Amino acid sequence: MQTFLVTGAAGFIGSHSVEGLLARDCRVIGVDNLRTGHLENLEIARTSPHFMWVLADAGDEAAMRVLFEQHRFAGVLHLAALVSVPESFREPALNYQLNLAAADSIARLCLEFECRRLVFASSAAVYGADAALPNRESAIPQPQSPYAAAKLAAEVMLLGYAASYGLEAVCLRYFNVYGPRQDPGSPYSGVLSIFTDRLRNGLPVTVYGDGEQTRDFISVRDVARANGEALTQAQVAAGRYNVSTGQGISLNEVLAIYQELFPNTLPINYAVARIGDIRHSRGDPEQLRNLLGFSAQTPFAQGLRELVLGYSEENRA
């Protein structure tokens, strides 16, 4: 049985990824400092004898070294990060520490302890607002925030280690991930979890702009599956890969589905578009399909219903 380390394990994507690895008959060591993660997200995982939970900071090299010494990791899924773009502006030093320095520390430990596979959570934010659609990995990145810049810098660093030392560094650029366990109370939560929370509570939602802006929404279940494939497939090529559906969905299309799910919803408020908001975002999924045979499988309407159902179940608990 192979053993994998997952940092940020108690987070939205992390907890789903842990469950996916356990379903593949893997042993998982999950690390989180609970800065933004929630231990209840690991309720299912903690019932497995093949899961071990560790309260620690992924950037604490001494603490991580103990784990690398105790376990022969077949691979690392590095999800721990500062995930707030606004916070990266307010706290650039913290952004550097969590999004770049921690990745460097984990990568060096992989090299030291002969863990050859490192899957890194990057972001479509590296493309910027003016990139041609669909976003392709060959495009010149145009990061427009400290967050995006740190993610891009981490990619470059990890791929430099790949070229220099043979580290199998797989940098996955997530697009708009949504699904159960996404915290609607977070100031940087996804628009879908915020909409769901407000509509469930009979509150109005506000759309900034005309609602025709589009996003490439991908279910967290598909993202977790991509993470698992990237970690466990025997052969991978180091590189940057979009985790996307290849489809752009407008917010007005999203709201039409919500109106079916919440027929008594209040009228939608439309406000002036916010400066800096990206008008359209859509990834080209071909490279990841070629590498892993991966394609997103969750239709958006189904995934949105799963998000609403997951929210309902969590609030009944």
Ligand code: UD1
Second form
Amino acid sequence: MQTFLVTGAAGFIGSHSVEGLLARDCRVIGVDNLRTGHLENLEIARTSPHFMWVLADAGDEAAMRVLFEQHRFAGVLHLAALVSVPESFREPALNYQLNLAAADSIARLCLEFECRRLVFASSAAVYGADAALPNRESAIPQPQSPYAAAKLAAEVMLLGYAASYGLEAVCLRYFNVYGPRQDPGSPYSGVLSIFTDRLRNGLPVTVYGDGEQTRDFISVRDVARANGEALTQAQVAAGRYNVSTGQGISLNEVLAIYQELFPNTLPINYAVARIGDIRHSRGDPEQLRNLLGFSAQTPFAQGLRELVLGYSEENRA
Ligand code: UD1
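Starting from the form predicted alone shown above, please give the structure in the form predicted together with this ligand.
Complete assembly follows, chain above in first position.
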């Protein structure tokens, strides 16, 4: 049985990824400092004898070294991060520490302890607002936030180690991930977590702009599967890969689906567009398909319905 380290395990994507790995008969050591993760997210994982939970900061090299000494990791999924773009503007030093320095330190531990596979959580944010559509990995990245800059810099460091030492660094650029356990707590949380939370509570939603902006929404189940494939497939080429559906969906189309699910109440406020908001975002999923044979399987309407209707854990495929 192979053992994997997952950092940011108690987060939204982390907890789903841990469950996916356990379902593949892997052992998982899950690390989180609970800065933005929640232990409740690991309720299911913690019932497995093959899961071990560790409260630690992924950037704490001494603490991580102990884990690398104790286990022979077949791979590391590094998801721990400062996840809020606005917070990265307010706290650039912390952004550097959590989004770049921690990735570098994890990568060096992988090299030292001969763990060849490192899957890194990057972001579509690296493309910036003006990139040609669909976003292709070959585009010149134009980060427009400290967050995006650190994610891009971490990709570059890891791919440098890939070229220098043979690290199998798979940098996954997630597009707009949605699904159960996404925290709706801040105005900058993912739009679907906010809409779902508000509509469930009978509260009106606000659309910034005319609602014609489009996003490539991808289900966290598909993202967890991509992570699992990237960690466990025997052969990969180090590189940067979009994790996307290739489909753009407008907020107005999203709201039409909500309308079916909440037929009686849907007060929508339209407000001015957010400063710096991207008009259209859509990834080209071809490279990841070539690498892993991966393509997103959850149709958006189905994924949204499952999210809204309180997708029960027992129903999970
Ligand atoms: C996403 C990422 C962000 C990244 C950016 C660029 C998330 C949560 N954010 O931002 O980290 O920098 O991609 O790749 O994944 N909206 C409303 N009403 C609301 C909330 C949002 O109309 O209550 C609108 C926003 O103005 C935006 C769209 O919904 O047009 C999506 O917003 P959001 O979920 O925050 O994601 P991105 O802006 O795409």
